[in-house]
Amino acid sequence: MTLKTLLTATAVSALVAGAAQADVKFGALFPFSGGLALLGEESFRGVELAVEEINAAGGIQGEQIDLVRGDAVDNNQAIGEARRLISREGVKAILGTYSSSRSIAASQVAELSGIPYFELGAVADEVTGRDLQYLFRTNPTAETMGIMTIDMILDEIAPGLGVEATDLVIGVIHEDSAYGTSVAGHQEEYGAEKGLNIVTVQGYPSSTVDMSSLVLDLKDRGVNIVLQTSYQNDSVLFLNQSAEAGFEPDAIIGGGGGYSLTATAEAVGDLMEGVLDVDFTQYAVNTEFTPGLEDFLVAYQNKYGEDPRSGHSLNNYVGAMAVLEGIGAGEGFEPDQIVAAVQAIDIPAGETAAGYGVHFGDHNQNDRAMMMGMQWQGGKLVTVYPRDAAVAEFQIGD
């Protein structure tokens, strides 16, 4: 064989090998810096683990997934990063985003560009309420969270305190973005439907540095059940300033966000004991209800050298696996081919590591997504509701 022939053969072999190992780009748009960075990064880790697992198994449609990060530090940057991922990086779809307001902003860019956008963690009504053609959401919603919070009061808290649910004095407080406003709205609406005595609903900016007047208002109203939908900093602030004011409600129920974070528990110490949380599936849960959870934990610990910091990584892993495997079963990476592939996803309840199934119904919302009720007990966030997913007894009124 001549040198020229050898070089030609080598070049052809390289081209064939390159084709066999071609990459398909997907955007990962999360807040990696700024005030929401901790849960943004934690959410991204779930997507990253899903991509690595899929790539190790051969990728999708014969191609390896190249995950391109975008930093949604605020709404404006979310818009700018979505444009960059689409126009400069050439991503076939975007996965994200944890923050509802950033998701709403960025997904509008994707819609106008005809690029599929898969929301894996934001709960606000408006995310899927706009009936966008290319926006799909895998995770449970603000309505799911609001309804479960009220059900937990009716089923567990009132009986545990030995009182009628209608005798409880309930205060709803929330950070005032799309996330907190949506959850609080459903809590107020469903609570009123069940005849509960909700005496106040108050919003505040998540960047607030003083909640003392809000705490005193709750105390003066005789509130004994507080529902707070919040991020980390405002969760810590409320718990600390409640303690300083001697405000000790019979129950505090967080709406995800800061209340699911180990870092929040570490920041407030014993003040977190007994606090409740309605959120995505966490890790102290009946694993018969969540097949694959233990394998996810091993993979997470092996890669990051620590335990997950919240259930956001698990929830994003489950959503990303469902969407990417669904696309892998499709016939290409054009937008309409991706949409057709994910519309065919049909995962029954009880067959994912989060316990819920995946099927896109009205408004491209996963109509099999669900949340769970947890409680901080002994420094750990353990599942207490519903009973078939629980690993600990509900502690209230002791």
Given for the second form:
Amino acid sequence: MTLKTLLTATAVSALVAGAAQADVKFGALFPFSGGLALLGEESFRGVELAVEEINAAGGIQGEQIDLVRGDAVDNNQAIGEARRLISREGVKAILGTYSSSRSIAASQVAELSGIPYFELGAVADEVTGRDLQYLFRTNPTAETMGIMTIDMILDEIAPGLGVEATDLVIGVIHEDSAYGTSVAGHQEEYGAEKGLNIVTVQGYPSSTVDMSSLVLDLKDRGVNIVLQTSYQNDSVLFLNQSAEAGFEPDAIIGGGGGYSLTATAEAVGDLMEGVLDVDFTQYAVNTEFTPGLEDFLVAYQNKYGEDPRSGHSLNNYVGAMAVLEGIGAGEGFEPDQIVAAVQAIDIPAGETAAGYGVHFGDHNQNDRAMMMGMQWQGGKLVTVYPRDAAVAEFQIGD
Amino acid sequence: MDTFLQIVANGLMLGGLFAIVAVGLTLIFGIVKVINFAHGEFLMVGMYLTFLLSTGMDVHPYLTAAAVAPALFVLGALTQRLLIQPLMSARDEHVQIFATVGLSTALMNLALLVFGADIANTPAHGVRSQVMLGEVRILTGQLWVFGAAILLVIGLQLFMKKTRTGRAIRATAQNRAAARLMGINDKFIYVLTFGMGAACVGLGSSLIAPLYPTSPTIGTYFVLIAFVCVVLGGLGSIPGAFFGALVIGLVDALSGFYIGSDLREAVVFTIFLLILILKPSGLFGTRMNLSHVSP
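Structure of the form predicted together with the partner chain, please, following the form predicted on its own?
Below: every chain and molecule of the assembly, starting with the one above.
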């Protein structure tokens, strides 16, 4: 009943919208308010810049793109806004979403309506793991992140400290939403596969105001490598409370979110020095590996009057450019025409501003997506891993 | 053993933190009988004010309390006068609760609009430095919060027991209709109490701001825990909220270590449910007089 009503409503409003508008509408669904607004907005800026660049160059298939914003402040509203974008605004596809849980909720609605949904930033496995027909993801995933963290321990940290990787005592902590849980799950699984000694895996709510017990627990277990997948508040809390408890692991590897933000580094001061971070491509990277990055930065600064606050805008820009240009190279904006167009995308590694290529493989996941390993050195987040993208030496040990 | 003592110390300090938030909440509930869901956002507003004043004028964040607490008093008083009071005659009392939920969301999103979602860091001015009590490390700022919470509880108790206004407040809480017959202006008492409750959290926010990064959503976690403290101590009881907060702080810290950080909230809220089932009046509470419902 609901589905039927929805589909009818979709069809009717799509017809109405199609007749009234000359431009082609795409939805941009991000958390613009609420706790995730900062990086939601940052992600959206990437999409906005991509659309402006494409429109300035004549649009796609001769039509200008009209980007309609939807605010995914929580999961319920993500669903509501997806419905609104599809049935009232008549968008041809939705781009989003930064947050995995919002993406999972909203893409379900798009799938039922047969509207393509392009995920450019959410990392949780379930986003593509559900084998939806109309969902495509351009960005690297929780699995990429988990594996990259472990590889960094094996390739750089253990040799740098002059010990066997299997002698390291590793503690995994993570915020307990879908994002942190899935990254931690892959770290645990892949770490065990490589014979690493992971002594504890613990979740906590990202809004927590106290992590002292967790810090004491890690200290008590003799942990010397900490992997934390977190947002901003909990990154600050962990670093501060570790220092206050006299807990000094040999390496801290942050996963995305909070660890990539300058504001986090400012909040904890010197404690950030030497901290490692696996995340989407950021800006201090070897630009031979990321053509177009400098132009993106100029466009960003011109439009927003500041430097990007994180790499989210860049990765959303790259994803949006790839998808929209792919659609532009196709024929028509009907769902199946869009799907056929994006399935033909074939961009090799080293040819986008984020370094990774774009090609949709199993489960409609971009099988060329990758992350980068970074380190805070002298107050700046610089790429140190892998070596062909690095701009600075990996610093570990004394 | 050292670790155990450290956890207990952490728990007590955390309890002090919860207490300074919970006191204002229980005051408003006990007198005005409104559950103020915007209490966490009052804390957030206070923390931003502290941040702005202490960075703008380069003064110690504690000094800003002299301005922040009165500002929060005004915010609380206005909330009662403009939002709650018009709803007091509404047929369904729950409308007031929804109004505070609305206010909470509005304030949070206003902060997002004004400050963005990025965290704001109030300079620590030395309150993040450590003192060693034997083998136990404690931040000086945590000790200040703890001390302030005790003084606030004692101060409020004295005010309620010894002053004419305090007695009028208690009289209104006990029986609004009778208080009115005695010539007490109950509407003024409610505005005053709401203001005081907000001023308490204003004082707390100036003490908390240098310890925690401020963000628009900082209040949500605090207020949930503060509710548990208030229920544990007995709704409306000021010393109850303090001791409830200490218990919850300890439970939080100990379960975080011995049971696991993923389960600490589960433990805290299990206790919350058990109190509601086994002793709904809490440790210090008495039966609520809801005389204002049918004056």
